[in-house]
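Shown next as structure tokens: one chain only, the form predicted on its own.
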Amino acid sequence: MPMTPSPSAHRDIPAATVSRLPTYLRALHSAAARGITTVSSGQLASAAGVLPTQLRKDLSHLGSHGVRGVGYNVARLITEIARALGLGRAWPVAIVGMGNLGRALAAYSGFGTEGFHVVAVLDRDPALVGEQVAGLTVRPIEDLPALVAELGIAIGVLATPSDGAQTAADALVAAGVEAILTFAPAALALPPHVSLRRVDLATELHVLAFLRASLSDLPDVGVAG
């Protein structure tokens, strides 16, 4: 039976925020780990590679503002982000691509820790359906609607070359994936009600390029003598 996503009661956290919650939860799991009990926004932020004003700023958009002189009790901050990133359910998902990319994402074991379970593997190319990958067989694309209804898939993944992608995901959408995250480098036209989120593996290279290249060409700082 197909599983609806609940509305979320944190509509209104800003995208920003929601971007940075993650960092925020991985660090507060490290913490747990180690047996941290309470941690304060400084050594929160520090963690996360944020400032502590903006840390503050963004868990009082989860209504979380910790104690004065004792910071953020670590499970409880990790329940409230959980909450408001939708973790507490299980979530289906599906990767479209079954080149090299599409393989490695679906064998990651991290998925599956963070409630997100690869559940369908697809491909247009007819010589790899049937093939089985991470144990899963690789359908046809012309399969999603069926398996969308019958799994429940809430989450598209494009592994797709970029002259695929657009079909690709179009196929999701009209088998009724709303959530898609796309790997492929190319732009793609989709209905307003569907999110999209784009992994451009070549931008992030060329950024760290730039910012590599910035720091090479700072001048040397000698000491005075």
The other form holds:
Protein chains: 2
Amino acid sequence: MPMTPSPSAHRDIPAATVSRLPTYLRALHSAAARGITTVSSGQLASAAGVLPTQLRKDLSHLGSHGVRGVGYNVARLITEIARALGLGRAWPVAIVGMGNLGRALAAYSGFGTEGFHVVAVLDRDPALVGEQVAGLTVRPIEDLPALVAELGIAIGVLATPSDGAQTAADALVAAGVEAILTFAPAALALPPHVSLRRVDLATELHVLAFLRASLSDLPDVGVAG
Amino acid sequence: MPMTPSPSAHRDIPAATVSRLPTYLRALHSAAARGITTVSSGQLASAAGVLPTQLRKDLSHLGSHGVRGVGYNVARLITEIARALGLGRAWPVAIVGMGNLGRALAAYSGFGTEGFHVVAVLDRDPALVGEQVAGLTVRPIEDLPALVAELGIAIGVLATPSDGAQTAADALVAAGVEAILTFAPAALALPPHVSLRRVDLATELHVLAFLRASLSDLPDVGVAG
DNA sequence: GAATGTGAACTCCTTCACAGCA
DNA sequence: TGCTGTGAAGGAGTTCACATTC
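Pass me the form predicted in complex with the DNA as well; I've looked at the form predicted on its own already.
Up next: the whole complex, starting with the chain shown before.
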């Protein structure tokens, strides 16, 4: 799991815990929407797909205080996790690369409900610049510094082909963006202060294929024809 | 990192190693395309964004034999990794959910070059059934058993909203699919023999926002206005 | 009685140090 | 001399057992 190795001031919450907090938050929101005000670690854990001990250990890192014999107050836990994750305001996001994936991401409604807001879409191809995508006008890469300064863009999403990924990443960093999520299956060289996460679709499929193959060790697909 | 916890017959290659092999494979293909026939662990590791010791340890799990003092034969290493990953044939993939993301995935050219082939696209919405997406006709969920049997579909990709994810997953499992990649931010209950990977875009952004916030502990975005 | 919070054991992964070989 | 392969050390994360509190 690619993550910038250097930064040490993670507010002393382990990286593995941070990566599970959003899931807990979603489960809590869903519970709150159903009128539930108190949950036990067992209930919340099963909704999130983890073990109860895992959940309690995770929550203990935020110093969160449930009530013994009772459980956690849903509203309070939502507040605490949101604060731990640095939410409470909408983070402005820029997406670079307006191919199929970039367009889909720009239109993805999930971001908005989770505290993120796509405020800029860019592409290096002049033929795409000026086009409308998800209610935004596609801008050229050269506009990045101005857009970052103007809109306070904090996170850049790379949806370019592998070739252009490093160049686009350099442009983001030069413009002052310090957090990048890339979908390009390429190794990126970045300054140590820039946080990087990579989502690699082909790798996920490869891992699945491996698991699948190691289960049924048949050369043929396990479907009786 | 969501992965089915049960299966033990991973061909004794650690999960963490498996998740890096595809990256090595890409770097090797790229090297081969440039006419390079031998690489050292240092060269390959920097192309893949890992440490040389990590790479050598990983390769040692496949019993791979490089040549001391020289390095690895590119062609041979490609063959060994491909075999370890169970490649060598194109895995047929079905994508369920033809919203923005599903369409983008169906059109994603990366899959084809990596040993995967999107052979079916489905949606539960009758209004979408029959439409053409990436050269395929959208089929109803009910066609899954027939499609799996006919096309040997081994991997299902879920690009549905969270609501429909469990239902769609059940349909895939009932049709005989034993490996699922889901983009829906929901916990899925699946039989233990089914492998599951989850890609959660919102979670990735949350983690980035956390890292970003813990670096510059300003309430404001770190751009001098 | 019921459920949280946490030290301690355990498992997994990464990194180091260096032996082994061309 | 140069680079691979690997046992051993170190670190991170998960699970267990149980003391603690309502």
